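Below you'll find only one chain, the form predicted alone, shown as structure tokens.
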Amino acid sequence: MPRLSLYNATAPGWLKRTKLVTGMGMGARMALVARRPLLLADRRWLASKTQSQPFVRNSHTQTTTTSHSHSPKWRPASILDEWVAKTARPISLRQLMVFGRSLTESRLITSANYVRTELPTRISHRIRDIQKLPYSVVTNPHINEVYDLYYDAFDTFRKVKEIKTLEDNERLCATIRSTLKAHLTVIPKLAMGILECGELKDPADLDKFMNTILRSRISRRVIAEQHLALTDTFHAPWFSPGAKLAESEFIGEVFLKCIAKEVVERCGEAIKEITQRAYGPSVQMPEIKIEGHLDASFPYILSHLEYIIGELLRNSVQASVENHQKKKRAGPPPPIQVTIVESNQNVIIRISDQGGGIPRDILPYLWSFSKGPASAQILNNLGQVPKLAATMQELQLGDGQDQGGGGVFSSTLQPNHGNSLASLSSRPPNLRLGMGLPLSRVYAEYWAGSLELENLEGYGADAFLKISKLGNKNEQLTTRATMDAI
């Protein structure tokens, strides 16, 4: 093995800064730095120097080699450091609406440059968070694959030059679209990685990491999809630059008037259809009754709201049908009661069912991505997702009828950019992924809302979704790479 120079130009910063004796071998040099956690870039560099020699995990784990067959990439830490030092600039729904309401070429170019600088800033913080994970976790093949996707995206967007013309913007949009498509596998990969690493770290720490990563992922997709939608609007044949959009329309991805009752009705019909496909056309469905302030409306990103409502209704309908079949009662299951309450600042949606409640053994893991005793089955189900469809967003109902990116919950009122998780709820009810409620809470809290659940064991459950109706709350995200090393 070639001797390493003390000031090897390609060596990581930690090795340059370590005072080494010239005559020391590689093993002794590595021992000097073994007392501190290594960043992933450092580990990759060491892997490239030791070639086929395996790294050894802690005594309770197996000896592993690098998870990819290709040579590890050397990525200089200084470039990432420059971006990590920057702070993300949170936005609110109101800012998105005001900015896009009178769309001009100048505003579109301004939006492009915001996205051009904000995407690499936000993703650099999450790359640093991944680098802080313990070696036994970060070398998990699923998490390692997410790291590669993130770094490739960071490297791509940091090199984009200032957007000055519409042609420049078109090239940026093409890059955004290809990146969004490539990253549709991120959530199942993260979920599988967290489940496989459940015994290596405290589940609470892994949940903190997962929530930070997912919230940041939503934030990046929001600004990327918003810019794509604004670009599509600007080039639409019906659009006149500078003209104000009507109140009933979208401004980019933001729907100005989400009527809660209509969203519940649309999601409820879709969920009933999915459930009947799974249990058979003869199964009786519970009625979904809606009461309260039926005219309540608010600005929101429709795909986010449809995912949350769809997931909550799917849980209630499925529990009601299965509990009714278990008790072998005649007639339809008890109705699901949806109550909508509008106040000065919030809209609260309560979904109440009589599906028997949540079993006591599941309750401790309800909001966690680590599922305890059920981890093995959940991991197996997640492994089936790529076989059912190319991406989670394109999960079909089973007969190939939906090949689009939006699924049964995607509104035909707006263009689809493979947005987030709007169609994940369209999966068959028997494919339990253990992600519905935790992800729904991440979505709800992203725009300063909340999601809580009250369990009445043996009777049913009540879910409470609170939404800020004014659109003046900034997105809730970690603006810097401030996670403690876990």
The other form holds:
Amino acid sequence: MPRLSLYNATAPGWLKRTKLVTGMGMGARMALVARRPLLLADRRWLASKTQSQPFVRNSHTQTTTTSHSHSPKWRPASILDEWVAKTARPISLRQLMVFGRSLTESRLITSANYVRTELPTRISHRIRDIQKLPYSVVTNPHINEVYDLYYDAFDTFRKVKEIKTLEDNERLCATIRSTLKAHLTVIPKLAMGILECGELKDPADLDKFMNTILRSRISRRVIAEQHLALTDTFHAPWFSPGAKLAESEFIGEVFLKCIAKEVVERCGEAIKEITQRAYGPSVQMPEIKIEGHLDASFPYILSHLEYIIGELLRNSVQASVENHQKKKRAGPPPPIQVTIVESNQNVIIRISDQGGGIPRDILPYLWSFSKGPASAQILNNLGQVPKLAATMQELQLGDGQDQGGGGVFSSTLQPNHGNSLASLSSRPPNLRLGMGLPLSRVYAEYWAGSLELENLEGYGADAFLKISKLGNKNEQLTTRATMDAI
Amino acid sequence: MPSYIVTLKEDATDEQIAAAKKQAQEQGGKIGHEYGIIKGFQVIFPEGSVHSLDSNEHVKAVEADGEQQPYSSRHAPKEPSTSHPPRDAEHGRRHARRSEAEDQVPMLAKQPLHSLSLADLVKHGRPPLSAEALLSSARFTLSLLPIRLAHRIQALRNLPYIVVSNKNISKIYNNYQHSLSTLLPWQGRTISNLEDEIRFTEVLAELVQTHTDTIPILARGFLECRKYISATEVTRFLDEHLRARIGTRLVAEQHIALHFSSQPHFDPGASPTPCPEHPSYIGVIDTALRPASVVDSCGGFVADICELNYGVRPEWVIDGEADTTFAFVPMHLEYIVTELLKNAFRATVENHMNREPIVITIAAEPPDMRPHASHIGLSLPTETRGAFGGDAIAPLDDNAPGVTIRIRDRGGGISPEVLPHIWGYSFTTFSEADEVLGGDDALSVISNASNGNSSIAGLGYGLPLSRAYAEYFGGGIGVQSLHGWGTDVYLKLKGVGKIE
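What about the form predicted together with the partner chain, after the form predicted alone?
Expanding to the full complex; the earlier chain stays at the top.
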């Protein structure tokens, strides 16, 4: 931050020229140095002189270089700067659980205030990331829509005053619910934007950007949804403050005891249904065999786990079915072998299929949001998904077939809040979005786990999902420090 | 007269040092230098005498004095240099050869390494080669080798002095110098007749023979020097050195094999390097290598060792496409598969899971259907293929279908503490505890290996060396550990390409 010295001649020209300097008293000068918000007068002056400031826009600057004429909204820059300067306070699964274990009114209020300040802080970082992308990328209509959504959310949350009562909390929760709903389309829009912008920026940079944004999005939704779940619990008729919750229950969104085997089985059933719908009811399905430490369990956010395992199983089943059809062999396709291994610190789930493996030419794009040769097709498919995501508030399929609450992905064990993952997962399998693996990996790594894939081209593939068992690892956020270091 | 350096423990008092010296003198030794910085002294014993200095409780170590002088007598404060002249003469003798090659090495090392391509190895034709083709192969080999040797010598020279002074490292260093000196006389002339070619091939055979045991000897040397060089530096040096060594040996062995399988020298049996009399072979490359057969034969060998050492014989099963064949160097594949199977079998037995067979899956990549995928004819190529990163050999065809071999065991997996170190050379991570227990165990394991004694215990470099072989042709090795259950190892091998 440049130090403005008003007492020597090296002050920047614009400062001298404005009336501010000449007529200023000591106090005003000090305020200037102390970085007070710019007054309207100097803002206009600045805008007319500096064309490329990303955050100072007025309706006069029209771009003629891009094909879509863009009129950026005018927004005060310094407010964002204030929030960007704050650091996010990472949270762990264990902390999420602690909040809920002995839930009292004061704890609920504390949680509300945590959410009230964390959300705008984290969103502001991402807004700044978007602002730093090339102009041509941010004026892409999809990216721009996301940018506007984020900025509106930021404005909404930063204005919320300190929560002191349960009524305040109710208002906050209503705001959260409506924002969550509005943002259901973010993932597909971002994905489309990235695919369209493939020429404009290095794919590696775009991937980094996407990973950061998605990770942050998970974090905000975790915090927000957790708070909503706690509020619901607090107001539930059966709840009394300080009651101890049994192990098999949820604390907010965190399922205390995800039993790996059960999750795999439930996901397997759901995938089976989806596959039959896509390929016809007489399709031969590979059996899903489970071996290993069958009672391995760990605390996790169930919807995350179901998404990851759902995606992996979907890939395996689809590959197995298609590969088997291609080879025209009799009988069902070879089984998919799931192995669950529990050690002191981790639970590892290995999914081995014989689906023919991943072809060489798409292997480099496996974990990327840019898809190389497959971009055009995926872009087309993505275009069909926003409709799905937007109308699947109640988790019905876009073509009107009701799954009675969305099947397993609605986590029928607890209410959901427009779970966007569920809508993405229950789409028909031949609608390839190219996002399953990279997004699953973002989820896996979010709680300090990992997701890796080994390819046996011509035979099949093995996926390795590692989950930290203890729940005491902090969320892996990309802090400003690490971002600036990159 | 053998001389020894006696080092006493750090907490030894002056009286204890004096007592040790007296003990040495009583046994017929003569005290040479006395060291100030370390508590120790040099003692010269008459030939054939026996001493019991190491039984002295204050003595930390008794090392044979020789080329290794970690604390050079420069540091001893006020000793008359009584034994300097002999050592200088030794110095002189040892480094005498340096001056011959000395002029040449920096100059040669400055020249760029030719990016070896497998096309280079097969471009001279399918055996039996004509005389002209054989001479061409000889000339090509001669053009590559001195530069490659010079690069290695230069890399060795860049190691710390104290490391290269170690008698094992020094031996390897001298080997390289010697080999280079045998090749230098050939540089001036062109190999234009068959007698020359025969003699040149003999030179190559000697080179290959000299350097057979490089790895165990280097291993021993670095183990002894671990106090003076960091593990990272050793790993970096070895990674580069071993990869380069693969290429050098390959070029030499290929010519030797071509020589022995071509007229008029049609005598594959006499070849010092394997070159079976099989039409699918081009020198050391088998164009129809069946990985399943290699797995079975290596499996049998390793199972025998298991039976010897543990009394149990693990079983294995091959699934996938067992009848796949591809073009590769059988020696390399055998080495890799043996190492990987050793790990899998040992883990399985030690985890008491010997009823569970090790499952080996062979996956064959489908051939690339794209129109530009080319096959290599055996005429001289108009351009050489670029290197596949660093010193690796480019496959003949970048999209040559390869083979992935997965070895899946129930050996309990690799613990998280060990996992980060599996690609290092484990003799760099020996702890002091290992040394005290019976310091020679590690070394004897390594030296047993070089004698051909079969030891099932990890030699410490099987994995990194296997990976070097796999990566050399554009493949690789991946490891996935499920701690508490077993391990999956993925061996990816890029094919050498279709050869018509």
